[in-house]
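Below sits a lone chain in C-alpha cells, taken as the form predicted on its own.
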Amino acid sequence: MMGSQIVAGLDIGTTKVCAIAAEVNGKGMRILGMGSASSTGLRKGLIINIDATVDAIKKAVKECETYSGTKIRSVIAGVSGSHIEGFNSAGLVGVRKKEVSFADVDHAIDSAKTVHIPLDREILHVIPTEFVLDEHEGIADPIGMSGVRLEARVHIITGAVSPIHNLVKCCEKSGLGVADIVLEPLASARATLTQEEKEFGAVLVDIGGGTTDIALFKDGFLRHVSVLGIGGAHLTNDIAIGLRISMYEAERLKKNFGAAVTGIITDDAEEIQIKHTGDKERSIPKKYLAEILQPRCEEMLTMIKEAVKECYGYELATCGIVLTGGCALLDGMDKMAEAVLGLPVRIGVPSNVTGLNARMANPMYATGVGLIAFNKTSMSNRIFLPDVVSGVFVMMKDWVKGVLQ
C-alpha cells in the first residue's frame, strides 16, 4: 500500500494486555492482527510486578506477530490510573504579522502550558479546547485569520512520573521501543465516539479491569478527564468471595453468565455449573450470580454519576453516555446505566476499521484500536491533538536503556 506504515498499539490493562498491529495510511487503517494475554502485574492501572507485566506483554506481542505476519519493534502504549489529573490553562500572545500563523498558535500553546508542575508529575498531553482572537471566543482554527492578540485555552493532562517510568521500563524489557504514550480514555474516544457526539457533547465511560476512565467531549474537544479506581476486577472479586471459588473461575462465570440486574434473568429455575478447587462441581441458580453483581454495579454507576456531575456532564453531554471497555459487555449493564445515570447510553465499539472486523467490534478492544487511530490522526493534524509527552518521555527512555544495559 503506497504511503502506508505498520503501527502497533499496546493496551496494558489490569486484567489483560492487548497488542494490535495495523496498516495505516491517509485513507484509514486495516487491522492486521491482535494478541492478548492475562495480566496479573497491575492493580488499579498501576504496575506492581514488572516481571509478570513483561511476561504478559511478550505473550500478547508474540501472538499479534503470529497473526499479522509482521515483526513489532515499537508500540504506542496506553497509560491510565488514578494518578492521572487534568486541569485548564490559557496562554496569550501577540500575532506577529497581523495574520495568525502556525508559529503563533504554537507560541500560544507553549504559553498556556507554562505552569508549575510538581517534580513528581509530568505533562502527558496539552490539548487545545478553543482559541480566542481579539476577544472573539469559540474559534476552532485561527490559522489565516486577522487579529492582534491570540489566546489559546487548553486542557493539560498530567501523570505521576514513577508509573510512566515503570510502563516504559516494562516495554523496553520486552524488547519493544515506545514510540509514544497516550492517555487511554483519549484512545478509546478516538475509536468509539462519533464526530457528532464530540461536537454536541458526550461522556465516554471506559470500564476496564481495575479502573474506570471518564472523558467529557464538547464542541469537538476534550473538556475533562478523570480516572476512578474501580472496575471489572471488583465484580470478579465479589463473585469469588460470594461463591468461595477461584478468581479464574469467577472471571469465567462473570463473562459467560453474569448480569448486572436480577430482573434480566427470566427463568428463576435456570442453573449454572461452578467449579471448586479439586475439580468439585455444583449447581447454583443463575440468578444468584446477578444478585452478587447488582449491588457492585449500582455502586460503580453511582460513582460514575458523581464524576459526571463534577465535570458538568449533565449540562454539556447532549448525546449522553458512551459506555465501553470489557464491563460494557455485562448483560444489562447499559440498561442499568441509563436508569442510574439518567442519560441516554449506548455501547461504544471500534468503528471505521477494516481487517479483523468481526473480532475487533468489541468494547474490550476500544483502547487498543484507538491507540493506532490516535497515531494516525496525530500525523495528519498537528494543532488540535495533544502535544504528546514532553521532554521527560525521552529522558525516561534513555534512563531505562541505561538501567537495562
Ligand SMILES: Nc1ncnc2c1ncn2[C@@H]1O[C@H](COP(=O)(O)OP(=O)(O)OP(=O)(O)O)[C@@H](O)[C@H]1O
Given for the second form:
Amino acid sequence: MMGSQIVAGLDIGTTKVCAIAAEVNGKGMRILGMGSASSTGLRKGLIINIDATVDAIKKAVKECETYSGTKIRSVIAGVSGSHIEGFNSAGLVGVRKKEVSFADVDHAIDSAKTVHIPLDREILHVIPTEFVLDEHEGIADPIGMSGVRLEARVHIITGAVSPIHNLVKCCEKSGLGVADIVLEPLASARATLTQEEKEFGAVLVDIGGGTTDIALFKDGFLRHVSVLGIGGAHLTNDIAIGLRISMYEAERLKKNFGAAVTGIITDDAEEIQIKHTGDKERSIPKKYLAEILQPRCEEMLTMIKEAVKECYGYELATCGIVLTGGCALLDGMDKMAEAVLGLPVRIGVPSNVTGLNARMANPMYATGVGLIAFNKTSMSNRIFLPDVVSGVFVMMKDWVKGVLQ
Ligand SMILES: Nc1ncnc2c1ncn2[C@@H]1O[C@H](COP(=O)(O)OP(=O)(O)OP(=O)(O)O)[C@@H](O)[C@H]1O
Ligand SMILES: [Mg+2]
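Show the same protein again, this time as the form predicted together with this ligand rather than the form predicted on its own.
Every chain and every other molecule in the complex is listed next, the one we just looked at coming first.
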C-alpha cells in the first residue's frame, strides 16, 4: 500500500456505533470494511454511560478490523446532540494593501469570531459563508481582489464542552486516538448530498434514533445547523406503550411492518403477529401500527418544518429535502415528509465512494461513510475556500487539540 493511508470514521450514535475503515491515496478513497454494534450508552445523542459506550466502540472497531484486515489506531469521530447550536456573525476589516490577502481574510474571520460565548461552550466550527468587498456581496473567494473594506460573513457552530470531553474519553478508553472531531450533519451531508444540491440549496435532515440533525446548504456552503432531540426511539416507545409490548418487540415490529402513514396500507385485513412478555402471541391488523406511528411522525415532521422555516429553508432550499438516518427507512416516511414539509423529498443513501457494499449503502450509515471523507489526505489540496469542509477541518482540529491538552 505504498503512498496509501488507512483512515477510520467512528459514528457513536444513540442506537448504534459504526466504524468504517478506508484506504486513502492521492487518487481517492476506497472503503475496506465496516463494523457496527448496538449502542446503549447514549441518550438523545449524548453519552450517559461511558462503560457501555466503550464496549460498543470496541465491538464495532473489532468487527471493522476483521472485515477490512486493518488495525485501527485512530478515528475521525462524529459529534452531535441538542447542545449543538449555530448562529451567523460578521467581521469587518480594512484591506491593508488595497488588494485582499490571506491575512486580510484571516483578520476578517477572526473579527467575526469575537462574539460572547458562555464558559461552558466552545466554538466548534467557524464556516465562512460569503465575503462582502466594498458593498459587493456574494464573493466566495476575495483573495487578490481590489478593495478597501472586507466583511466576512460566517456561520459559527458551538457545542457544550463536557459532551465532547466524554466523546474523546470513550475513544481513548477504547484504545483509539482521536484524529479529528467532525459535526455529524456535515459528515452525513458529505456522504449523501450532490454538489448540485449543495450549490442550489438543500436541507439535509438526518433522523436517527435519538436526534434529528438539520443542515442547510446553499452556494456550496453550510448555512445553518440545528439538532432536535427527536428520533426513532420515540416511535418505538409509542408502539411499546400502545400495544403493551417490550421495546425490543416494538423495534422489531416498527422495522418489519411499520409505516409512517395509514394511507399506504392497501390491505385493511392484513394481520401481523405480535409477542407479549411471556411469549404470549396475538395478531393485530397491520394498519394499527401505522395508526400509532402516524401522529408521532406528523409531530416530528412539524418540528422539522419549524426548524426549516427558521433557517429560511423555504426560501433557500431550491432542491428540497434530503432525508437520511435510520428513520428514513420507515415505509412512507418520505411521502409523509413531502406532505408535511411541502418540499420535494428524496432519501439520501451514502454514495460516490468506492468500496461501498449493499450493507453500507443504507441511510443509517450516512454519517459513518461521510466521516472518512474528512481525512487529512483528501483535504490537503484544499484551502478553506470555497469548500466549507476544509475550513471546518482546520478549526475542529485546533479545537480538539485544546480539548486533549
Ligand atoms: N427499516 C426501518 N424502519 C423504520 N425505522 C428504522 C428502520 N431501520 C432503522 N430504523 C430506525 O432508525 C433509528 C436508528 O437510526 P440511526 O442509525 O441513523 O441512528 P443513530 O445514529 O444510532 O442515532 P442518533 O443519530 O440519533 O444519535 C432507530 O430508531 C431505528 O429503529
Ligand atoms: Mg446518527
